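First, one chain by itself: the form predicted on its own, in structure tokens.
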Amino acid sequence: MHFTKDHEWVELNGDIATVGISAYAAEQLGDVVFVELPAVGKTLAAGESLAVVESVKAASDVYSPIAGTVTEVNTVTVEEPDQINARPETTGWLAKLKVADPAAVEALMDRDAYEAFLGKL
């Protein structure tokens, strides 16, 4: 699993990455109300947008960490919004992108380097 700075993950498992938002990310949002996904098909920039999820507090966009297309979307978030809090890094993913390049994944922090950049917020 990689993350970025924004709190987004990514688990790559040949050319399909699996993205959501770290543990980190669900703890300062609070309670998950409202997620929308974005559409199967949809090309994504790394950065762009992907989802958004609204909580009790704010609501906040979810950013591609790596380019892809969309190729599945976690319905369960959207019928069930918490589940982004009981589960931020495994059944609470987001979406499943084809990459364009898995490469890419590469260039985003690992776990201990993900701990390390939570430290010195």
Second form
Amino acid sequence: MHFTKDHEWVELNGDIATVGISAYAAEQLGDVVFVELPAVGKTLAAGESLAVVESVKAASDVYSPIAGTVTEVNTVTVEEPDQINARPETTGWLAKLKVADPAAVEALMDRDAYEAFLGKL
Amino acid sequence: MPQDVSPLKSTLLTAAHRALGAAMGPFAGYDMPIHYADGVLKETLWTRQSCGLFDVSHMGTALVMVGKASGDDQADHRAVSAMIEPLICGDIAALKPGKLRYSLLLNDGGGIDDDLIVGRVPDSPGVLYVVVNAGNKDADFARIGDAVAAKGGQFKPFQDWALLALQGPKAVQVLSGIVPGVEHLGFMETGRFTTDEGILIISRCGYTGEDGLEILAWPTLAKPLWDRLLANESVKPIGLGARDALRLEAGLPLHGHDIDGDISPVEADLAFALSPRRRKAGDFPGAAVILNQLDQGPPRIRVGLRVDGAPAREGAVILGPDGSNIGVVSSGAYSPTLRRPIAMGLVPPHFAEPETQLGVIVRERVQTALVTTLPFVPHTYVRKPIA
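Show the form predicted together with its partner chain, please, the one above being the form predicted on its own.
Now the full complex is given, and it begins with the chain already shown.
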């Protein structure tokens, strides 16, 4: 699993990348009450808005950690937004993308690097 | 723009908030708790079902006093009322001892420069208690202080006292265990309570729609009282995030968002704050504009909106049934109590009928917003029967 400085995570399985927000991000957001997911088939550049997660007070964009085309979205998070707080890095995933350049994830932080990054915040 | 680098001010309880693990943030120049470990959602619900403790010491509290009390309670009250009434639209002269009134500080254009509470301190002839919003405190105090001084009175802000709000159905039960007698206060009443450690000025009002008390505490009493209240299992600390959600659910406007210097009391649907005596006399700032709006109707009026889909936040455009732009959302959030997005905004009166179907634009998409009567969540104030 790799992480961005904006606290998204991405996990590769072949050329399919699963994307979500980190436990740290979920903790910072507080209770997620509304989730907006992208349309399946949408093509995203790295850093483009992938989803929106909202707390009582504010809306936050989730940016795609990697370029790709959305193949599947986790509609469970729309029905039960609290899944994102309960299990942000597993069943609280947001979308799966078919990526053209799987090697691009190597440019992101691994868990150790992300933990070190969080330590400096 | 030059960056404001002045350090944030703290309250007597800032260290206590940090010790509780609060997420802190700047608010009106103060370093304030936005939420504690439970988060905004649970804190909102807890306040409605039990009782929440809020540090609102950043708000402005002050006394207005006659220069020299004559000893005639009524004459002194009339004299002190005459110092503040020209700035606001309430009938302060008619206040009975121990009564509080919600009022509005108006400008000459009829706009609301702030909303405030004015009370008649019991057993203190010629003394009024004033509570204003944190963000307007300096400007309000300068304006009120000048007006009071010009009439020979004294204006005395409370420096370094703590203002705690205890809000929720269990508030009175909890505080009466510590300060016996508070249960005798009615809604919008205030009293002075003396303990061995110092003085408390306690009011039964609030900003959540729930029964509640606001406690102005002598500086040395602040932390012990905070700790004693939190020791009660019915009480949890609640941050400003939940306070905002609670007041929005209660349909209460927030100055600088739902009301401001360009919005009149009639537009804000706060005409109840215009006292009949003052309307008749037309002797408040902006009276010509405001009385004309009362007579002819305002060009726009504050409404509540039940929003479908994503929450519509402050600044979201409101659309009429024909798709035309008719206003903007002034406050919007997800309501933890109703489990749906709610919002407020100003729209032309012909769109203000309850159940009128309007639209709001969220992330470039139109969502349905149904006009609804305020409050969203019913108030549960405890009013005394009229004797």
